[in-house]
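Just the one chain here, the form predicted on its own, laid out as C-alpha cells.
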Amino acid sequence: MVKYASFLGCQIPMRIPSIEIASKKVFEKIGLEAVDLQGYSCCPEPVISRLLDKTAWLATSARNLVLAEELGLDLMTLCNGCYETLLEANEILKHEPEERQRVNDILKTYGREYKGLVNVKHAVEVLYEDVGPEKIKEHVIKPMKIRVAMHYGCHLYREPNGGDITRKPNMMKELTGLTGVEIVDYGLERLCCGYPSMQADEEFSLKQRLLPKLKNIKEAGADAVVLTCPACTIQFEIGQILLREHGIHYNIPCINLMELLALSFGIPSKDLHLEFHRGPTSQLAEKIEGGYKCLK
C-alpha cells in the first residue's frame, strides 16, 4: 500500500472541506493511506510570507517537514500553494547549510530538528506516479458525460532543477480524462485565476485576470472548471459573485479533481457534501446523478 503524511493546509479544512471528504474516499478505493499530520500549521502562504521574512517562512515550513519526519513519511500535499512552500523550503534546506543550522537554532527552543529525510510531492504526482492511471482508471464506474476545462493554477507548474513545468499538469490533464470527461481547449490555461493580486487590487484581479478566463471557458461550451488549488477555487467562486456587484455574470461550476474523481467511482454526491462549495457544484454533480438514473 501507498502511504504518505497528508497535509491538507488551511483552506481545504477551513472553506472547501468537501475536498477533504472526497480525498479520503478516493484515496481508500485505491488503496492510499493517508496519515493525518497531527499538530501541522499553516505552510505558510508561499508568495507574500517569504517576502516578509525568509527565515520565518522557512522555520515553519521546516516544523511542518519535521512532523512528517517524525512519522518517517514523505508530505503529500492536496494544495497547489502548500505544495510551492513545502517543496522549495525543504530544498532550500537540504541544499543551503547556513540556511539549515539558523532554522534549527529556532526549531531546538522546540525540541525539534530538521534533517532532510522526507520529500514533498503533491497529490497528482501520487496519484499519476505511485498509484498510477491504469488502476484509478479500474475504479472509474460512472463516466462523468461533461464538458470541462482546466485551471492547474500556477503553484503547479513549480518544478526543482529545473525540470518541465508542465510534467504535473499534464498529469492533471489525463488524470481528469479517465473520469470520462470530454477537455476543452480555451487558451488562456497558464493564465493566473488573479487570486494573489485580490489582496492588492480588486478590480485587476477580477477583470484583468479573472474575467477574460471566465469569457472564454464559458464561450468554449465547458460546463464546468476542473481545479485542484483551493486558493483558486475561492476566486474563481467568490469572483463570479463579486463581479455581479459590476453586472458581469457568471455561474461556472468549479470541482476539485478528487470530487470528480470520487463521482467517477460512484461515490454519491450527497456523500461529498459539495454544498460547501459557493457556485453551483452541487447542483452540477445532481444533473450528471439524474443523467444516471434516466439511462437506467
Contents of the next structure:
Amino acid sequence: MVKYASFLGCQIPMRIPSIEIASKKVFEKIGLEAVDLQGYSCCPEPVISRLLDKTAWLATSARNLVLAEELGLDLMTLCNGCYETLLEANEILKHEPEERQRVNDILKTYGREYKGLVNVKHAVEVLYEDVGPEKIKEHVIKPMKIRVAMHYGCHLYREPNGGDITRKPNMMKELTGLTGVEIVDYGLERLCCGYPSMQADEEFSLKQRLLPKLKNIKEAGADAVVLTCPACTIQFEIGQILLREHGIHYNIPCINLMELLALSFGIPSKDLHLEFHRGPTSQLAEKIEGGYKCLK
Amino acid sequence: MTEKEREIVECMRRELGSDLIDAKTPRERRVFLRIKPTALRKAVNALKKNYSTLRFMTISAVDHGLDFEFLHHFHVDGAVVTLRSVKPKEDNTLESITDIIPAANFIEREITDLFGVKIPNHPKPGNLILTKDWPDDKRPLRKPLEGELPPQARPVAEALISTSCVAPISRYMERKREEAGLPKTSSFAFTNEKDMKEFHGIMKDTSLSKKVGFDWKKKKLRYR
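Since we've got the form predicted on its own here, give me the form predicted together with its partner chain too.
After this comes the whole thing, all chains and molecules, with the earlier chain placed first.
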C-alpha cells in the first residue's frame, strides 16, 4: 500500500474542509494511506515569512519536515502553496549545509534534527506516479458530464532543478479527464488568480487578475473551474462575491480535484459537505446527481 | 581597526559591561557602540570621564516605524564615536544628557519638536523651532506606529505567530467540522501545549516576530 505523511496546511481544514473529507474518501478507495502529521504548523505561508525572514521560514518548514522524518514517511501536500514552501525549503536544507546548520542549531533546542530524509510531493504527483491513472480510472463509476476549465495555480508549476514546469499541471489535467469531464481551454490558464496581490492591492487583484480569467472561462462555456489550491479556490469564490460590489456578476462554481474524483467514484455529494464552499459547488453537484447534463 | 578605536571599544566594554550590546568599527576613525537604552547616561558619563578631549557633535533620531533609534555622536581623539540605542515608540521618551553635556540642549529640544519624543529630565523643555501653539499630535518627522507589513497582511502575520496557523478556526467552523464528521480541528501545533511552545520558540529564535512587531505579552501585533 502507498503510504505518505499528509500535510493538510491551514486553509483546507480551517476554510474548505470538504477537500479534506473528499481526499480521505478518495485515498481510501484507491488504497493510499495518508497519515496526518501531529503537531504541525503553517508551512509557513509563502509570502510574508519568506520575504521577511528566511531563517524563520526554513526553521518552521524544517520542523514540519522533521515531523514526517520521525514517521519515516515522505510528505504529501494537498495545497499548492504548502507544496512550494516545503519543497523549496527541503531543497535548500538538503543542499546548503550552512542553512541546514543554522536551522539545526535552532531545532536542537527542542530535541529535533533535520536530516534531509524525506521528499515532498504534491497529491497530484502521488496520485499520478504512485497510484497511476489506470488504477484511478477503475474507480470512476459516475462519469461527470460537465465542461470544466482548469486553474492549475502558480505554485503547481514549481519544479526543482530546472525540470519541466508543466509536468504536474499535465498530470492534474489528465487526472481531471479521468472523471469524464470535458476540459475546455480558455487561454489564460497560466495567469495568476490574484490571491497574493489581494494583500497589496485588492482592486488590481480582482480586476487585473481574477476578472480576465472569469470572463474567458465563461466565454469558453465552462460549467465549473477545477483547482487543487485552496487559496486559489478562496480567491475565485470570494473574488466573485467582491466583484459584485463593482457591479460585475459571475457565479462560476469551483471544485477541487479531490472532490471531483470523489463524485466520479460515486460518493454522494452530501457526504462531501460541499456547502463549505462559498460558491454554487453544492448546486452543481446536485444538478449532476439529478441527471442534469451540462454538456450539450 | 587601529589602536585608537580598539582602545575606545575596550574602555567602553569595561565601563558598560553587559550594557554594551555590540561594538563595530566599520572603518578607520569610526566606532559604533550599540548600548541598552537604559545605559545612555552611564555611557556618556564614561566617555566624559575617560576622554578629556571629548567633544559632543549631535544626536540623530530615526523613526523606524515601530521603534526610535537615537544616535549620539561624539568626537574622541580624532575618532567619531556613536552611541546607538533603540527604544520602542510606545515608550516615546529619551533621557536628556544636557546636565552632563550642556551642548545637547538644543538638539534634544529639536528632537522633541520634530518627532514628539518626550525628554522628561530636560532642564528647559519647550518648543525650539516650532511655534509655541504647534499641536502635539502633528510632528513633522514622526511616522505612524507601523511595521513593514501592508495592512492586509497584518492579520495573517498575527495569526501565524500567535496560533501557528494563518487561518484561525472559529467556533462556527469547529461546529461545522464536527457536524461533517471531522474532529473539531486538524492536528495543529496549537492543539498541544508542547508543540505550541516549540513553535513559539522558533518564532522567538528568529527575527520574524520582531520584524513584524509582534507583542508577546499581548499575543498580537503592536499595531493594526
